[in-house]
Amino acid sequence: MTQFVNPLTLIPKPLRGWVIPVLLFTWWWAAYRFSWTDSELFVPISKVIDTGWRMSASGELWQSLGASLYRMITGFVLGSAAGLIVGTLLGVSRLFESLVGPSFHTIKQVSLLAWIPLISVWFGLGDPAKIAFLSLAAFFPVVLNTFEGIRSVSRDHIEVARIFAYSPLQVFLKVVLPSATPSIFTGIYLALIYAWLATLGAEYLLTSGLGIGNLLVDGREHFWMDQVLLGVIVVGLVGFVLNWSASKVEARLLRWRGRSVAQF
């Protein structure tokens, strides 16, 4: 009997990621090559690699991506620090848990977008009210997920630390913060994607200086599709590299509790 041989297994494991997008952006080309479609709300690939040639040729599509980045990166690095100090806080000691935990819990609740008319005010609509708001984005996964790394330390070794008289200070150092990390780890890869994907929306709802979502935002409202099929592009390239990062720089440092879910 002729065993049966899923076709999709003999193509090589890291290609197999490939395999959508290719998939897409051959039937996007066939689309028009074939005459199957000549509506106005779509354009040809070619189109869109003309547009992307050309902003980039010009500095305007490196001056917005360089713009978006810039703001992520710091509400990233600024919220993940608040998050991670609260978060250990939370963790370490129950009083600032029993003062701060309800009024925590009790915000997070409230939707990212809900903050923007807030931040609006009070920061206006440039960079500092997108860091901002960014900042918010990657402040709540941190200080989640580092309060639950820590609280899920096995009494066991803590007891095991005490055996051996280490200090307050080594408990934490030696025990708690390796437990931790792979939770915390966690915490802040979640907050850098959410980072990148506040940051689109910041830039669309406040609509004010270069980005990516301004270019989105001007290609739809001149009708652009090329322009904006362009962003959606970069933003998912951005999206990718991202998490393919994140996913390097855990499987290295988390390397001595085995093989992650998160690798490719």
Contents of the next structure:
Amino acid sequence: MTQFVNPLTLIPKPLRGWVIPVLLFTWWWAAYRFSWTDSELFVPISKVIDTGWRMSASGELWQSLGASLYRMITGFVLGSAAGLIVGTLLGVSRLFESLVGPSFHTIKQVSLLAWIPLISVWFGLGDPAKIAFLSLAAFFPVVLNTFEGIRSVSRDHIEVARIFAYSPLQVFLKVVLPSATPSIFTGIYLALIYAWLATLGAEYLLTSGLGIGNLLVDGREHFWMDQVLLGVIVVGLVGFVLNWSASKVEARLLRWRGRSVAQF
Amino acid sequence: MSTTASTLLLGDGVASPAHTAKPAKPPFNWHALRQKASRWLLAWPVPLAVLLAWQLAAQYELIPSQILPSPLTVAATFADLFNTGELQTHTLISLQRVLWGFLTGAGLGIALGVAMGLSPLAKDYLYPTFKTFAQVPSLGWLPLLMMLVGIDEALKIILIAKSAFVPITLNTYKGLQGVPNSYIEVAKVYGFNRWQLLRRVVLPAAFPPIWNGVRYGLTHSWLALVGVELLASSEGVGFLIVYGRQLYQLDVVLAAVIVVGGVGFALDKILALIEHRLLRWRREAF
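Please show me the structure of the same protein in the form predicted in complex with its partner chain, now that we have looked at it in the form predicted alone.
Next comes the full complex, and the chain you just saw is listed first.
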């Protein structure tokens, strides 16, 4: 009796993840090599690498990346600081929540990018507008998660703190804040991701100055596929580094919980 | 009568404030109603004050109307756009795009998520590529897609599908992976076959995270739609915003922004309602 062997199991496990990328790259290479399409768009991978070398040697790539990251970090820091304050107020004070909460939840429904045209009228096309927009992008997730984190602190914990005669400040610093930290961290982590997304959006729509987004737009306008692909790769790498470092920092900060959330 | 019995019990049983705060089923819950009413009333002062300040600032020309048209102007423009039917046309076009893109993305996402969640083999092959693909945000793909497929309808659908695809795949996969082993063991004890196991145990248990992914997916779709319409389109809500911006008619921009917010809100509410209906069995347990 011959047993059916699934051919997919023949490849050793660590190599399986490489199969699809290798097939894709081979197909791409073949499309270029045997000119299956005469489209200018199928640039060989070697050309993308060349462009990468050229642009990093001339410093263009680093300047663009630096400009984008500088904007992202500034906007992220401003937005998440404001978000922490508002989120904490919403979480701690029922009155503040009743007054501001509904307005906040209404405004949050507007897609982020829809704000850009308004921001461009108010702040122009330069860095202030971009940073204002990025702060807005970072603000919303931080507020929401801080609020939810603080609201979900268990009543029992607070009662125990009362028994120990903690002052309200002590209750906040020693009980509420630590137990809200995981949720707050999720918010900050989301804010980083949003800020990166928003950096691209801001650079596409407020086209002035340097940035990875401008690199992409520029490449598209001139039909330089190599530059566009390089831009996409850089965007992906930055996203990857952000994800990775956020999960590392989180794992360290939340060591006491023994498990990290939002690991992707 | 059960109501009087329960109030009696509450009345002379334990009279701690914690219990009066959430009564079981008294004849009429004045406390909750008052709380609800006061919360509802408290929601208004802040936005009304902002609108009033805004209107006054515009009226006394503290802010030029090119920079911030007054709320009344915005309302008038909104009504105008609504009456001419322009607003509805653009919104309908945008909604259609979101619907097609979202359905495509959700279908593919659930299929891939289920495949990876149920078969370790599929996961080995597909997950690394998926993860790499997901690292680049939708807007990062936009210029590349514009070169490959142009700026027509296909671009919009693909981009929207991509934005829905990533969170839905990820949540479906994680949801299926997260089904507790003990559930499966119990099902095995009862002699469930694979199909029964899937339908009766695995899918219901994984449903909440999957649905969460669907909701995220829809939110992301709407975001992507607005983005792509701002950059490349000649109709739709996003286009209306760009158009108003180009003519320096901020009242049109603001009216369109209100629509963007309203539609985003409605889409999420619809999914929340469906979830509420589908998950009734879960809520009743508490």
